[in-house]
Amino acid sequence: MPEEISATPASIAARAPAVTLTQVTRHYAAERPVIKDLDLLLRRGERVALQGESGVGKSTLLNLIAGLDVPDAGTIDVAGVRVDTLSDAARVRYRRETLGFVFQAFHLLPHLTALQNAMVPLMLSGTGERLARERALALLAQLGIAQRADARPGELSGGEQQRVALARALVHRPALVLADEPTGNLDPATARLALGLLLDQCARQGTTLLMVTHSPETAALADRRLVLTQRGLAEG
């Protein structure tokens, strides 16, 4: 595992807010609110683990922050962008420019090589191919996977695929990375390595990380742990 780069609580508290949710509520049909009057503050560069039982709204919360869903009430600010007021087209640009995603199932494009998968966010944002290739390859090297740059996902192990997914999430230097059980499909040793790489790279880039996980061991490595219940968020 790479050497851990961590921030002290005092240094985190002094940073500008990266994510601010104020009194956010989301209903589905006539059911009770999945999320009600929720407040959340994440500082720039902070790495936060989000836990909670199934059905309490963890995925809904990520979707709201990502602009994949819209709150019924409340405000969502990410890196100075009022996500809850964006048009559909503006939400697409926001996701491309501001966010990185790490999924449990990797979601790599099977017809592209590892390097091409890592280049996708830069190409979508209009970065020239040469610069996109250089930046993606440099990040793959930092993650220890550059030697597999020309391999396609089907030729990679689970741990290698997750490293490529990490590169794709971080290559455009997003303000915020949202991770949904990012090591859930990996064996324990590979999971520890992938998690260490994710935390290390976010610290190096000053990227805020919000990571949903059921693992107490994974949550313990974050700067802060939050627990979502039907009553709202609480410090873990």
Given for the second form:
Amino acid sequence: MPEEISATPASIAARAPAVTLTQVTRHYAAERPVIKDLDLLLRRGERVALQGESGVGKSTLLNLIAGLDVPDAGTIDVAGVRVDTLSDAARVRYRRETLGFVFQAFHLLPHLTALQNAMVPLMLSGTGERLARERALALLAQLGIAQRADARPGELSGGEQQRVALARALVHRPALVLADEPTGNLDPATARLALGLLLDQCARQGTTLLMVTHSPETAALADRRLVLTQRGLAEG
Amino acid sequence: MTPRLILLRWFVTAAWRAQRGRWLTAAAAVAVGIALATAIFTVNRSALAEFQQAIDTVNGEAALQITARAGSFPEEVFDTVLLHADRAGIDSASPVVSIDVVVRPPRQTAPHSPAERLTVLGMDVFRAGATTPALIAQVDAGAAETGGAGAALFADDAIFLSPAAQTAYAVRPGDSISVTSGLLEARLRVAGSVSASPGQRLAVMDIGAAQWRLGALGRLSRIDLRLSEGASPDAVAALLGPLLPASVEIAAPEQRTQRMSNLSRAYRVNLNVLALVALFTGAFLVFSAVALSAVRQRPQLALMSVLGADDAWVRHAVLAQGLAVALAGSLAGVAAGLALARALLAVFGGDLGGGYFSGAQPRMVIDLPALLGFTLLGIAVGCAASWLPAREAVAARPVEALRGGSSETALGRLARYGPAVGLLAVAVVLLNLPPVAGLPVPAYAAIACVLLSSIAAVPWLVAQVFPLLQRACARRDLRQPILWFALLRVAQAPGQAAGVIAGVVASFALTVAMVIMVASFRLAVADWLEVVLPADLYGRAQAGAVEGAITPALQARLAALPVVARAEFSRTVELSLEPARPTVALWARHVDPAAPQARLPLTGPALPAPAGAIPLYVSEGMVDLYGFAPGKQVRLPIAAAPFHVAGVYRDYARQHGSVTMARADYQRLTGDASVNDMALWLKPGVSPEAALAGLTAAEPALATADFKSAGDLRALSLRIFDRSFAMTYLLEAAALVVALFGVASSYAAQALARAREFGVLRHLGVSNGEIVLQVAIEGGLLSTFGALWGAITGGVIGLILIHWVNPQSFHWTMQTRLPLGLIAASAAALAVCGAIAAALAVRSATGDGPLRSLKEDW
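Give me the form predicted together with its partner chain now, not the form predicted alone.
Everything in the complex follows now, all chains and molecules, and the chain you saw is the first one.
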């Protein structure tokens, strides 16, 4: 489990790789490749913003790292796991133990309370309900939403829902969090608050963050900014 | 088409495209209910029409008929009628003797094939021409004797058979057949034919020949009357009635048709109610199909509201979807019902297991207004099932609805116990109301209320029970995430859960109710048979309605036979107490006044008869139908003296009533010492088979009698019992299949509605198999709950069936027996089937992978 580490540029460069993509290519049917010969290195605890125009393959890249899609060529290594060679069952286990997800539309389970939503990853990893409850509640408290623990998603505001989604993404201390426009559905003030909480929690836990965003302000808060174009990946 | 209608069509078409499978399942469920109702109605309608036609043939143009109140009447009554004919306004009168005989045709296909019963009408050909011309025999030229056709008509061995009878017995004019009436056997010559309705087996003889050869000398069964022009039947009956003896009644033939209709009415109503069960279950599928469709369309409907559509349009947009499903289901159901009716008529004839219409195969009668009625019923069910979703759609605030809204928000409002309690209170009130027109209409309505109350309580109960279960699991620090998900899902979405299992609760409740009722009834019948069949061997003289065939001399010889330890004889006579009601059986038999319960299964204590009064024991039906309550003085058409009702007994063989009196009293009152039934106790070590061989050897006349051991009679009775409930089992099975369809289709729809939820879970590391497992657990938990709650509801409905519907429909009571093992096994099977149905339904829908379900976000 990653421990809390400092996030200065110098310290990041010295850390071990968390995500390594080597010569990854993916194309659909007869179309030209969405991603071609892509290389990527994210270090442990690094918080990276990924930008790019629509259709350049940001979603494909996230899906490949998440094990939701399989590359046609190249290798993907996340926290020491060769994702591209995993079986279906192993990919399920990989997502359960190694990843956290934050969606633009939050995607909380509507019939569960905020606390129960936050408990889901721990329950999936076999943590006892009592301990899962304690840990989820503690994280909700850190995110400033413990008082709404028993509310259902439909009873929460957008900002509150996104904080519950952050708790769900981080509660099991994953090695990597994949976030897709995590503040896209929020007003600027709430967005700043939510983003601060996400970055802060990743730093505390030493969790690597790969965050797709169109917002320059959001990207500016990351440790590093990458831009995906049809020619490939470049530092922003 | 107006723009509003075009928009409606767009919405309905879009809903159809979105969930074709679900709509088809719901339509199929409605179709099953409508098909069963249509088939049962059409078969019964055809059987009644066939019977009506047969009655019309036999009655001819008679405006009035004089019939015996008990068996037959002396032919002197005919003289009385002739004497007063002119004054009373009678144009012509035709005497008829009607005798049921057993036929043994010459070319019987199998040596032990069952004997056939045939009604032989003895008629005066000169008088019958005016009232029943259709029954004038047609002499076959080849079969006529030397005296010509006229002589053949009056020959004492000439019998004329309808075409159907000739075909059935494989005889032609010129052949001979043996018939048995009582213990008399007569060999008769087929001298020609008589016209009858297609399929009707009928025979005609000269009245004198019939009386002589078939043992009815001096007796008549009825006199057909044609009235003078302008004479009114009521006036003639009023004038003639007082001149006739009390042993006959005068009535219009229509009342006899009504009697036949009444005979099977309760059974037909019972079957139709059962058919409605399947329709009722189908209504839940329509409800859940339309409700989920409406939930999916909430944003679009809200958008329409924002754009200016009024509440009526929104309501119609939802109702139209239910209407479309129900219309398709109704039309398919009516077509399938007619096909099923044709098949049932071909296989079972007009009888649906009740034993009321055995015999020829009726032609199918299509009653168009009734078919239209069934179609409208299906449509009404669809509209009723869509009413709540339509109301919810109208009530939804557009701004909230535009954001989507979960189906739980719409259905969660159902989680209230008030309506359930209210419906239960209505049921209690209904149970205190008397039957309507002899039918247990309030009791059936009470059953509907109990069922609706039970279903209305499901969301509330789910909201109470599953959180308890979830908390209990939490206390055990559960480490089974899939079980945890399933419990949370069920506990926190009670409205959707109710939608899934409402059909299960309804159908299993009715199945359990029927299982309890049938088990109680079967055990009661078995117990009853033990009491009413105490002897070892029972014998009955073959058909022959006129006189009891076993004379006192023969009785004495039988009692003295060496194999017989004890013999009891009884006389059964059919009594007509009301022309429009089925006849009542009078049973004159051995009854010990000091201990009547030794032979009669009394429901209460026997009341001592006042000095000089004749004790009469009556079946439960007599109390309900004729008010023959214990202690009352009643009259029967066999004697002027009143009878004292000394006790009430159970009679599961005669739903329309029977009365029992001591044979000595009957003999003293009527002078009739003959009998037609015998009960024989055999000497120790004598088997029924050996006794029967000894009996027929000693008394060859008994060779034609029908003997059965008590064991055979019990087995035969229970076989008939089981056959009569075969249709019931079929309908219950149909309802259960429909309910399981409901579970499967609900989960198939949920798989679509929960695509995002499943997509999120897949992202979070839940495998496809685990999602299927989760849904299987949900389905299993809900089906188990549905089966348990259905069993409890079924227990209540079973009690209503046993203690209200049965006594009011069939006029018999019984004790409640609970076949717990069978119910538990059925519930377990249903729970497993529910889990499998849910898993299968969701398995195919989760195969798309998590990306597609969340594709708009990545």
